[in-house]
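What follows is one chain in structure tokens, specifically the form predicted on its own.
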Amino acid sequence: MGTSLIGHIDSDCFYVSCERIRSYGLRGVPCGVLGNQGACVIAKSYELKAYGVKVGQPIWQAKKLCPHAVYVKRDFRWYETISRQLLNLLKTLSPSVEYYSVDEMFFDASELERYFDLPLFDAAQMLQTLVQDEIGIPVSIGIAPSRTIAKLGSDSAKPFGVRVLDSDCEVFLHSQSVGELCGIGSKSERKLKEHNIRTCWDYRKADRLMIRDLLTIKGEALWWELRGEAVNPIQTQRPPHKAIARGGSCGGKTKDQDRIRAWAVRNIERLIEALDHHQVYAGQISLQIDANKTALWLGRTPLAAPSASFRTFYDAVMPMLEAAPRTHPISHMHIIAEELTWRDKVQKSLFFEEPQSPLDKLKREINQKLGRFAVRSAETLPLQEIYHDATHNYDICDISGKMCF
């Protein structure tokens, strides 16, 4: 949907801010949120950042840097609750809102002045105050003719700032490194620097065709966006998934085959649950094994027919797991459903097999009624420590509808 003004609202230290809503004692003190089964810091307050603690840092290192900080376990169900409150609030004052991620949203800002009956900058500050009062979290806001400039604006205004920019924002773009652009990774940044493109203004002034040669059509889209041309519109509905994956950390490095199989089965069960939610079947299953955040092995198994059956997935994954190298301890695993088919569009053949068994359906019904993982495979028994802690039962990928992670 086209609009002349795009807003970007970004929550400040979102996970910590959510924890501070329900725990008043966390306000004003160094605070970190732990993930990866409590092994590392996945979010930090500005007070903790001041001690040099970084996201992804092991907890033992963080405690050395700031022994008196408070560390809490992540709770994605709670964060989703707050995130959807913010989404619903924005929808009351904007014609269209994009649920970009759990803590970031784009919105059509063209009605903001009329809604608050104030000039644009003052209206954005009123929105900021409204979010703080109604939901309880601090946010930063950027408003610009394109989403790329709006996001640069909010990022540069943190914490708890507002920045309104027009398409002639030369001084601002001079101050922003190309590495700050969403979509420019370290590899792309190196390519650009080889052509003496170091700031967003350099990027904007560069030859369009050269940018396209270097960074494909996505890089060219950024070039237009930096000129204030909104070529990446607000998307109010997430496009259908091309693939769905479930997995993540294996709770530390391991070569224990029982634990590795247990993680594989848990991820199969999570994957089937996701396919049920999106009402699709998979035509191919892939297994990726990682060691120290580096892809170690990838296998693929085409399925005879579209499926969301535990037995079918199990029979596809386990031979791949056996074929994977065992020389390195693995740290992460992902099981990926590909070649997705809508369930109401499956064509039945002469040898058609039901994509889910009565046991699959019974298991789903019981878990929907009694709680996630109330019924699960006995092969996941080696992961008792995971099932004893309810914070592990819901991950950020289980929050549906957002555009990205």
Contents of the next structure:
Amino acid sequence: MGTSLIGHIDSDCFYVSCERIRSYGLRGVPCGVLGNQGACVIAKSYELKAYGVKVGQPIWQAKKLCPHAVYVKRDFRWYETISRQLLNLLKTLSPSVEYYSVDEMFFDASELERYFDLPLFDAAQMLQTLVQDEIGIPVSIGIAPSRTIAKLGSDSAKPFGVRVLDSDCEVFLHSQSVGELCGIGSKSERKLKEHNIRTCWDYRKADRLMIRDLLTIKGEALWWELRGEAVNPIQTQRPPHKAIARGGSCGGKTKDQDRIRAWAVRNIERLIEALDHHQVYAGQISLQIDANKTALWLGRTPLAAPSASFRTFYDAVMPMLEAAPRTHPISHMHIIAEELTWRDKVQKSLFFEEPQSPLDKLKREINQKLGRFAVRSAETLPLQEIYHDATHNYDICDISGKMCF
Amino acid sequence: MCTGITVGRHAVPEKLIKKYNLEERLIQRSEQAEKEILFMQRHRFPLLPVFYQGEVHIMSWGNRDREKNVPVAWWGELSTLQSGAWSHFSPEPAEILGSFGLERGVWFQIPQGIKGIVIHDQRQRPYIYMLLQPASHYYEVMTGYQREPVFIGEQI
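Having seen the form predicted on its own, the form predicted in complex with its partner chain:
Let us now look at the entire complex, which starts with that chain.
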């Protein structure tokens, strides 16, 4: 808190830009990055966007819209490498940087002019050029008195633009729909429209208490931010998690109980790894399984004592899995660790087992030495296709330290 | 199987571009993109760019002519090659150059090239056969096909 200028740096089509760093032939080519084991587009270049291809679109639809586009396999480990390079570069010229997501960062821009010895707009352009030259990715930059306006600025400047705004930016705020505000979803947008608040300028001019009634304290924070008051500060460290989840697609819909159990066990192993990384134990385990993008089942099991033990999690998850309905094929599964406590603050007990067994510790040590999933439960063997493909060993949620997805 | 590949124009020597009239096969995916040379199996004279014996060649992609004493095929199965079934043709390893490959309407990136074998006919003319293997789960989901080329360096 306390900075008078906040910058927002946002990479343009980040995953594709990362791929273009290591594959020169992809430059200028309509390009999509495929996720969900090759089934759908998770990122697209501006050239591909021009053909109407959208994020989340299945590959069979995308290839019809743009038959000459090239598709590449996602590689989150590589994207993290580039992302951290950008983070480190920003840290050299800003006193505080927030690792907001893999492709977006907020930074204190108050020293930018001095660093480049240029007026603010030119300094921001120099930063943009520096990132392009040093890291190889195009970025858009917004600079404003608050992070909300800075983000609006960089979003509106895309691709490869720079926008510097002050708190008195009426024309700009008139041009921005309230739906563009980070934190305003479609439901909130509808509520605001009922009160004839359509643009960010309308939002700023609205009665503060009315906004608070409509959208709670978070809506009021946005109201202040739009007036140039930086009420949401730059956070240089991620606050502790309330819950940690691991899961996702089950590689297509399945009713095969062996595969479903295998996915559950793999997700337990990934979850324990994440708890080890964050140095926390879980007090409660939840299981959510989905069919056709709707929650089919949500089970919750409190644990007798805080734990990060495979055996304990397995014993909690498997009965929930058994109890889940079997009528629909399962498409997605998440295992969620809740009621997290720091490992160094857990109360020791004489009557409960250790939060992790010697086997858990041995498994962790071997995997840290030989690579993820080098030692894994035999129950995950039905997922051979996953283990044959090393890119499945790393996911976007494995990139630690960022504030959001 | 992979029914087409492209290779960046810069990867093929000028004399080969002229000799095989490859200018006719140039494509560009957008104004800013690099020019690529297109090699399709359905071309009247299917060709492939091959790195063989230390230099780039343009070779016939498989053989359609039963008069010639080389296999009438476009590709060879890696497991068949390893079993020794092709040994009487004296196959030699070669590397098929490529930037992008085409399978069932999906263009994908070729990371480092594709493994192939060169077989000579009775007049010592070379033919290149692409090697195939069972597709990875990813490749099968992406293209809907159960076989994929033997990529050099990694399996996509």
